[in-house]
Amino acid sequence: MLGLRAEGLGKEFTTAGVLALRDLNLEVEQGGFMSVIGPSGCGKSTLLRIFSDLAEPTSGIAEVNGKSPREARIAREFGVVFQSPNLLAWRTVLRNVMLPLQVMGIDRAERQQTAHKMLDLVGLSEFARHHPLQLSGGMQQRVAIARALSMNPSVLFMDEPFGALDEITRDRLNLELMRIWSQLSATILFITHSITEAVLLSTQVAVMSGRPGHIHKVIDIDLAHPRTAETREDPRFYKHVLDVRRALTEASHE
């Protein structure tokens, strides 16, 4: 079964006259890391936001595991993580990821236990206590993870949620995310405008065209895993980036 599908997928903003996404079609492989990349305003943030029941298509269909997005919604199936982490400055760490888990309905002990599970595994098990404006960004971003991880999705949405982030701070995470899909059977899916942190993470890049948004070329990574700081001196990553890097140029162009 896929873990996403899109078929002629189309979404116009009608009050404000711009056509975002038009006939995409795209597929991606359940436990898969698919990187979605294009130049800015051409409907990747748009395509995220459908298949997570954020925003209705105006044409086409849109699959979560073979499921409606509201279905796989309602069926807590995913999760989402943007940008900015999100966090409820007056809650601690651990109660933040707890949330979800309360409004769920789960009982104390069962979601403290989750919620330390998670931090557990984005390493910041010994910050539990501590608040958000105690944290800096990138630990935040973490904090974000292991919240949309609390309810064991199997598909994980990903809105540029390193794009704020200095650029060593993100390499960091970025092999952090690695770890933690090693960790996990989860399809990912992840928006971003940097080729080489598609290329690092991915299992497969799709570059989308300018707006309307709709999918050029999808680019498979064969990359050894485990993914490490030395993946990037591999001299097949530097084709990779060429590889994609191409495409987005030819995309510019249609």
Second form
Amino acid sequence: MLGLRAEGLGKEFTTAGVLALRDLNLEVEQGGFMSVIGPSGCGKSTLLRIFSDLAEPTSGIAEVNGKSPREARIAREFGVVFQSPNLLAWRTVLRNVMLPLQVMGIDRAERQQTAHKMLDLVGLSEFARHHPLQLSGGMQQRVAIARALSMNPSVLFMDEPFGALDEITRDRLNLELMRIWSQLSATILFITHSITEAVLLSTQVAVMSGRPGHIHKVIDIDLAHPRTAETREDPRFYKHVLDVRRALTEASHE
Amino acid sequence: MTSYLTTLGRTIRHRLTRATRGPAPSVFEDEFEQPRSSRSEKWRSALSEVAVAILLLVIVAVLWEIIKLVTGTDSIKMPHVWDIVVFFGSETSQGENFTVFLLRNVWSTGKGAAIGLGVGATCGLITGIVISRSRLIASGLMPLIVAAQAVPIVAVAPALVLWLGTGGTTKAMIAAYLTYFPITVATARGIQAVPADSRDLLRTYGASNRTILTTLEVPFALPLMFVGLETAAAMSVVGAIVAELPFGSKDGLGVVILTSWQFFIFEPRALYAAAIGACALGAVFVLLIRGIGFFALGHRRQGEVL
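Shown: the form predicted on its own; wanted: the form predicted in complex with the partner chain:
First the chain shown before, then all remaining chains and molecules of the complex.
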């Protein structure tokens, strides 16, 4: 069974008359980490929204763990992290992480325990009682990741989660995400604008081209795991970066 | 007094610079910002607000006396401040202490205003939620609500008094009518300001519309709703007083104002005292709402949209 599958996926925004996706095909193995990279407005976010049941495709099939996105959502098999952390300012960090569990109707003791565990995982246990606005942007995003993980999803959708952060913070969070992913063995679909980020994190990088959006090329990244700060100095890392860059250039001239 | 004023000045200056500079942007991951408004800071700022309010009252009194002196206005039009203060201890024609008499009427007005505020707030909250739900309902309903606000309530009040009588019902009705609009608008605007991503996130957790309303939308809109409530609180007092103005009313601040006005030439201080009573009632209402907001909003501030 595949973690994610899209076949002949199409999405048309009829009111705006925009064809966002056409005949998009994609396969991600369970436990795989796929980055999707492409020019702005090529439909990357639309793809993620279809997989997470926030938008419906106009044609084709999308599957999460062999189920339709709706079934997968009802079975709570995936978590979503957006570019903006979207934390609730009036709740403490801990209660923000508990939010999905609260909606799911899990009892208080258990949701507290799980939330503490997740905060531990992202290294923010000591900030459980803080309010989100007392944290830096990077820490807020880590809380958002902890919140998405609290449902114990087997699939994680991330839409440019580190896009609004500075380079230093982003580098650190990339490594952090690698560490978390190695502990969880979840399938991750990661949307980004950064080539180096995509290469460092992924087992596969899907290069998209736009108008209408489809997958131009999928590049396997065969760098060893676990990936660390040293991975960035590996000559093969640069080869992959070049490959992705070339594919992106082709995609935008298509 | 002087040292107090310097401290006050320093506090205000400090708060102003902090407000314009805002929180410092953080560059490094583990450098976290100071709490933007901690509980103790909120208490301190509440205390200095009270100090400023008292100071302003003193300034108004001094200005009153200066204007009286400079323009040479006689004591019938502008009685001395201390004469007005003394008047609160005088006796009415019924032999009752004036302050007691005034408070009795303030209570009657306040009761009507409070019921009206409660009714108006409940209706406004519901309308605000409905409006925020549907663009169609919003665009159809808003012009009607705004047009209704343009009706001069003073002109309609006598008709309402004939219809509903001079009692508390009329007071509450008019107070509710005036409070309804600001709360409706504040609720609708607050809910409309909820980021779409936050709503989407809750949907992915499988949250129902009701759960989204109670865990996200209403808490998010709360600081704005309290701004609407505060405006509404002052309006509710005005509404209740207007309801007491038509002929036939028996008690309330409106009646006191009207009778004092009729006897203004003989006793001008009564009208000013009644006006002070109305101001005080309005202030108490606003402060009560602010007090509730102080606790309900936790570490957030009124009007803050995050």
